[in-house]
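The chain below stands alone and is given as C-alpha cells, in the form predicted alone.
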Amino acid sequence: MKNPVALNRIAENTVFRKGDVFVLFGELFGRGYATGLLDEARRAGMEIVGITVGRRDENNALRPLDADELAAAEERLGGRIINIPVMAGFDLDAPAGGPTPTDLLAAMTLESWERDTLDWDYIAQCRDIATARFTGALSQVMAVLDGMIADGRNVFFAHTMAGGIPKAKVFLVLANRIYKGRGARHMSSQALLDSDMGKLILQNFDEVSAITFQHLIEASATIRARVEAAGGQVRYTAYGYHGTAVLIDGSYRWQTYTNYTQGYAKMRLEGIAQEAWASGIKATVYNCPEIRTNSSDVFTGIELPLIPLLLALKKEDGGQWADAQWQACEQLLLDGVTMNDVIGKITDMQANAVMRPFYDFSAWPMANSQAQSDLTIGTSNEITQMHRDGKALVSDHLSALVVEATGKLIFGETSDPAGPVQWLNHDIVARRLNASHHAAEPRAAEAVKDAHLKVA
C-alpha cells in the first residue's frame, strides 16, 4: 500500500442474520479485537463455530484439547469448536528425529547469535513438514464444516491467527532488550534482522500471521462455491496492524509504533486480501488502532498513541459521554495527577524530533534506534507510574472502548466491504462509540422525564 485506505463511513449489517454462521479461525485467548466482532456476530443471531490451535504433548507431539479444555474453550467462545488441531508455523516442526527449529535457536548463545547461521535447506523441510500438516488438518476441518452450513445460510469467516515467536530463551533475552530496553540495555531491532534467527523469526511470522488467512480462503473454496451457488454470501476478515492516524496537534495524522517486526507480515496479509479481491472474493484487512492484549504488552509504548482516543472523542462530538470517559480515566491516576498531564507527555513525545522520521508511511515498519526507544519506553513507563494501580491502566480502559467500536465497524462494513485493505482510524473509531453511546443520552434523558411525567 502506498498510502493507508481510510474507512470513513459507519455501515450497518445488512447481510448477517440469525442461522447464519460465524467461524473464528483462531482460537480465542483473554484480550484481543476478536471479541468485539464475536459480540456482534451473536447480537446478530449467528451460530459461532470456533476452531482450535490444539496443544503440545510433553513429547511435542500436537494432540486435541482434552475434554476440560473443550469445555472451557467452547464456553469462552459461546460456540461449537472442531476439535482438530491447526497449529501454525513451523518452530516446532521436523523431520522425524531431526531438531526442529527452535531446538536450533536454543542452541544459539548470546555470545554467538549474530555469527550463528542456519541450514536454509533443512528448515525449508521443517516448513514443508509444518504446511503439510497444517493444510491437512484445515481439511478435515472445513470437511466438517461444511457438514454444518445449512443451505440457505451466509458464513462470516473471521482469520485472528497471529505471531510465531518461537519459545527459545535466547530470543526472548533480546526481544526483551528490543522492544523494552533502553540506554545500555537498548538493542537494534535490525541487528535481529539482519542475522540468521532474524530471518527464520520473519518466516515464522509470515507463515502464522499472513499465509494462514491463503490457506483459509483456499480450504473453504467448496464451502464458498455451494453457499454462493445457493445464493448466499460468503466473507473473510483479517486483522492487521499498519499504524493508525491518531489526533496530533489538532489533526489526524498516521503514526506507528516501532520497532513492529511483525509489519513484515502484515503487509504480506494486505497482499493476499488484495489477491483474494481481484478474483471476486470479499477478503478485507482490517489495520485496527494499538491496543493493550496479552500478546502486544511486550512491545512496550504500543499503548501510548490509544490516550489521544480521549481528544477524538470530544473532536467527534462525544458530549456527556466522552467527558464520562475521560473522567473514568482520570480516576485511574495518582492524587494531583490529571489526564492533561498525561496527554501533555505524549504531545511532548509527538512533537520531538526523534520521532520526525518514524511518520513516514512508506518507510514503514522501520528499525528501532537509541534515542527513539529511549523516548518512547521511558515516555510509556512515566505514564504508568502516573497511575494509582499498575494493574489498573488508561490504556486497558481505552482498549475496551477501541474492541468495541472495531467490532461494529467491522461488522457493518463486512456486509458490503469497499476494498481490501482498510485503516479504522481514530476518528472513525471516535464517531462509532459516539454513535453507539453519545445518541443514548437524548433518549435516557427522554426516559426519565416521561418516568416523572407518568407519576405526577
Ligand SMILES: NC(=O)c1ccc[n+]([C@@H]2O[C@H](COP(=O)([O-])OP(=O)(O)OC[C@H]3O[C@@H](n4cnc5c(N)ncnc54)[C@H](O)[C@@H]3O)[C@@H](O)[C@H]2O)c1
Contents of the next structure:
Amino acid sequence: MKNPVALNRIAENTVFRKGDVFVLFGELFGRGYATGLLDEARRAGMEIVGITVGRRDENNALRPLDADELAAAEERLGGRIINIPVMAGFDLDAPAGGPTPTDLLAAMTLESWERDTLDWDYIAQCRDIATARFTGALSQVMAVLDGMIADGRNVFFAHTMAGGIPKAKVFLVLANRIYKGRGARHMSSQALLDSDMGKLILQNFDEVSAITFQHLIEASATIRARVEAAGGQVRYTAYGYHGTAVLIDGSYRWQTYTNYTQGYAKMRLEGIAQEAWASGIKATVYNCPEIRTNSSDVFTGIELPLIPLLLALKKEDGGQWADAQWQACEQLLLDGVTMNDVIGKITDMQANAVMRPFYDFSAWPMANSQAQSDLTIGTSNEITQMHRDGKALVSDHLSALVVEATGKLIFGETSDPAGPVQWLNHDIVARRLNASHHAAEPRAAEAVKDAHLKVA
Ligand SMILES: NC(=O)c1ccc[n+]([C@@H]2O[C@H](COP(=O)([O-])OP(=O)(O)OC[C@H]3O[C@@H](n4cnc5c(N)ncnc54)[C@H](O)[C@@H]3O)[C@@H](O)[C@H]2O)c1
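Other form of same protein, the form predicted in complex with the ligand, not the form predicted alone:
Then the entire complex follows, led off by the chain already shown.
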C-alpha cells in the first residue's frame, strides 16, 4: 500500500441474518479484537462456529482439546468448535527424530546468537512439514464445516490468527529487550533481523499471521462455490496492523508503534487480500488501532496512541457520553493527576524530534533506535505509574471501546466492502462509538434546552 486507505463511512449489515454461519478462524480470548465482531454476529442471529489451534502434550505433540477444554472454549465462544488442531507456524515441526526450529534456537546463547547460523534447507523441510500438517488439518476442518452450512446460508469467515514467537529462552530474553528494554537493556531490532535467528522468526510470523489467511481462502473454495451457487454470499475478513491515524495537534495523523517486527507479515496479509479480491473474492484486511490484548501486551508503549482516542470522542461530537468516558478514565488515575497530564505526556512524546523519522508511512516498519525506545518505553512506564492500580489502566477502558467499535464497523462494512485493505482510524472509531452511545443524548439535551427556551 502506498497510502493508508481510510474507512470513512458507517455501513450497516445488509447480508447476514439469522441462521447464517460465522466462522472464527483463531481462538477467542477475553480481551481480543474478535470479541467485538462476535457480538455483532450474535446480534444478527448467526450460528457461531470456531476452531482450535490445539494444545501441545509433554512431548510437544499437537493434540485436540480435551473434553473440559472443549466445553470451556465452546461456552466462551457461544458456538460449536471443530476440534481438529490447526496450530500454524513451523517452530515445533521437524522430520521424525530431528530437532525442531525451536530446538535449534535453544542451542544458541546470548553471546553467540548474532553469529550463529541455521541450515536453511533443513528449516525449509520443517516448514514444508508444518504446511502439510496445517493444510491437512484444515481440509478436515472444512469437511466438517461443509456439513454445518445448509444451502441458502451466507458465510462470514473472520481470521484472527497472529503470532509465531518461538518459545526458545534466548529469543524470549531478546524480545523482552527489544520491546521493553531501556538504557543498557535496549536492543536493536535491526540486529535481530540481520541474524539467522531473526530471519527464521520473520518466516514464522509470515506463516502464522499471513499465509494462514491464504490457506483459509483456498481451503474454503468448495464451500464458497456451493454457497454461491445456492445464491448465498461468502466474506473473509482479517485484522491487520499498519499504523493508525490518531489526533495529534488537532488533526488526524498517521503514526505507528515501533518496532513492529510483525509488520512484514501484516503487509503480506494485505497482499493476500488484494490478490483474492482481484480474483473476485470479497476478502478484506481491516487495519486496526493499537489496543491492549493478550497478544499485544508484549509491546510496551503500544497503548500510547490509544489514549488520544478520548480527544477524538470529543472532536466527533461525543457530548456527554465522551465526557463520561473522560471522567471514567480520570478516576483510574492517582489523586491530583488528570487526563490532561497523561495526554500531555503523549503529546510531548509525539512532538519530540526523536519520534519524527518514525512517522513515515513509506518506511514502515522501521527498526527501533535507542533514543526512540527510551522515550516510548519511558513514557509508557511513567503513565502506568500515574494510575491508582497498575492492573486497571485507562488503556483497558479504551481498548474495550475500540473492540466494540471495530466489531460494529467491520461487521457493517463487510456486507459490501469497499476494497481489500482499509484502515480503521480514530475518527471513524470515535464516530461509531458516539453514534451508538451518544446518538440519543444530544436530541434529549436539545429537547430540554428547547423546553427551557420556550418557558423563558
Ligand atoms: N492488539 C492490537 O493492538 C492489534 C492491532 C491491530 C491488529 N491486531 C490483530 O488482531 C488480531 C487479533 O489479535 P488480538 O490482539 O485481538 O489478540 P488475541 O490474543 O486475542 O488473538 C490472537 C489470535 O491469534 C491466534 N494464534 C496465535 N498463535 C497462533 C498460532 N501459532 N497458530 C494459529 N493461531 C494462532 C490465537 O488463537 C488468537 O485467535 C491479530 O491478527 C492481531 O495482529 C491487533
